[in-house]
Amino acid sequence: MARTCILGTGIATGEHLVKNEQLAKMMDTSDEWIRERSGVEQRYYVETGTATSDLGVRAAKAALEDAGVTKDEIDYVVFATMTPDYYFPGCGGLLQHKLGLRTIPSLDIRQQCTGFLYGLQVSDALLQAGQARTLLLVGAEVHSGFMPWTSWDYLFGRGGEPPSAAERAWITRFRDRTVLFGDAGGALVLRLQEGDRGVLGFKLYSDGESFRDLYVPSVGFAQRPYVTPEDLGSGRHIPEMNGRSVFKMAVTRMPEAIRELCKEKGISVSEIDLLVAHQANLRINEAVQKALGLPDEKVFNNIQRYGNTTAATIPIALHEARKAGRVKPGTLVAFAGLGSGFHWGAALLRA
């Protein structure tokens, strides 16, 4: 039997490390407030001019080097992001050009925080169908474009003016979301190989009924024009979130998907060697871990250092787990995530 295997992984972050204390200079928050609610201690933001596709290219180069694969061997790109460089086109073709790949197919995936899981399923299907031999899967985000401030130099500690009292009040209005996110990218090089190791299967779901619990209410074609000065003035271009609802969905649906997938594959949840869940909130992941009855040594979290990087969280965590020696040949890895849409699910990989 041939399965989709990971040949290499790579990551990239924004150029600026920003700790919670720095955000407290911009809004009414504190390191304690942020850590208590999310577990996030720091995140990375890009320099002005760095786009999502640029982070994808950096992560892809690192993954190719890790895999020992040349760019000419890549014959398909799958790029997952919810923060593309432009409204259109997507980042896939931009990465193909910037990375200097041949004119190969480049597919864009828009499943937000489950973008990596959906991208992995699509990649697996393409490889299994013989449509690709060596595939590059990328998840990358530049969330700093959502941030409701303009004084970036002041945030980064290189001069500039602090926000006025009015600006600080405006920024604070969005603090429950803005403190969570960071800019980063992760990439995998995938190839079909004979044997029992590789991707074992997926359980993915979608339900759009409650989409307004996490969405951007403007900058879309449900309205005309798709963005207005009033949208920008009222902050309707920034994501809105019903935190309680999202938390409840995540802590129930993610464990359910893992249990269903394990049952389908004849695997006990206790056989999972490592859970790598989407890094949206440390409190969510702790609740998922508890629901599954997994000990700490079987769970990998790194949201503390990166924040929520949406489609990049799982590949970044997987990369770090591999480099730390926690993913070895034969390790059974479970992935899980839930994101806006709503989309959620799980995947199993025998490393």
Ligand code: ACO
Contents of the next structure:
Amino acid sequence: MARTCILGTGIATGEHLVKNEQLAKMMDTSDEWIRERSGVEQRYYVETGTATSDLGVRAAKAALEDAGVTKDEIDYVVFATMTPDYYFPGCGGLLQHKLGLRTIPSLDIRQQCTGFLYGLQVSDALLQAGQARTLLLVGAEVHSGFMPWTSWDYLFGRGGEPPSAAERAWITRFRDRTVLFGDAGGALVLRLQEGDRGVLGFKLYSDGESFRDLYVPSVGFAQRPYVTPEDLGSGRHIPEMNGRSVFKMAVTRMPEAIRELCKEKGISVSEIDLLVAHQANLRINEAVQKALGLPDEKVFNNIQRYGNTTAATIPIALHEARKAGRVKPGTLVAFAGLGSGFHWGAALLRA
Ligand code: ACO
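Since the one above is the form predicted alone, can you give the form predicted in complex with the ligand too?
In what comes next, the whole complex appears, and the chain from above leads the way.
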């Protein structure tokens, strides 16, 4: 039987490394608070002018090189992001052009933190259906557009003015969210290969009832016009989040989905060799690990160095785990994620 296999992986980050201490120059926060509550120690932000599609292109080039595949062999693009360069069109077509791919189909996925898992499921289905032979799956985000400050030069330590007291108070209003996110991209080259190795299956779910627990209230066609000066003035273009509710959902839904998928596949949870979960908060992932009874050596986390990069977290973590020798032929990898929507789920891969 043929299964979807990973031929190569690649990653890219924003140009500027920003440590927690630097964020404390902009708002009332501290390295201690951010580390204790989320595990994040640093994140990357892009230089002005770098967009999500650019990070996607950089990650894709690295993945193609890793796979030993030429760009002309790619015959389908699936691009997951919640921070597209433009309201429309999506990033898939922009990447097709910037990377110089043939005029192949390019699809956008917008399932936020579960975007990569949904993208992987769709990619697997396209490959299995014979609609694609060599597929490029990308997850990339530039979250810095959500950030409520203008003094980027000051943040990056290259001059500029510190925020005024009023600006600092404004920025501090959003501190529970802004400190968590970073800009980065990850990409996979996928192809069907005969044998037992490859993607084994998925359990994905959606429940829109509590969408307001994590959403962007404005910049949407539920209102007319879809964005107003008042929206920008009151910060309605910045995600609103009920952190406690998201946390609770994540620590219950992710282990649940993994257990269900393992059961369906006749695999015991203890057979999982490596858990690569969405990186939203290290405390969430520690709780998921505990719920599944997995030892530390079976879990890969890197939120400490990147923050939450939404659709990019899983491909980046998978890439780093591969390069660290933690994903060998035959390794059973479990993926899990939960995010805005709510959407959540799990996937299993026999590497
Ligand atoms: N620095 C310092 N203090 C802060 C900060 C900060 N950055 N942010 C909040 N605080 C303060 C709060 O104001 C509050 O102060 P108070 O007690 O005086 O009122 C205190 O810290 C505690 O705040 P809580 O919100 O209760 O903190 P909590 O322990 O819940 O942690 C967090 C907040 C980290 C956001 C947590 O709830 C969480 O991780 N939730 C899940 C987030 C998540 O997974 N999001 C997914 C987003 S990705 C996507 O799908 C787009």
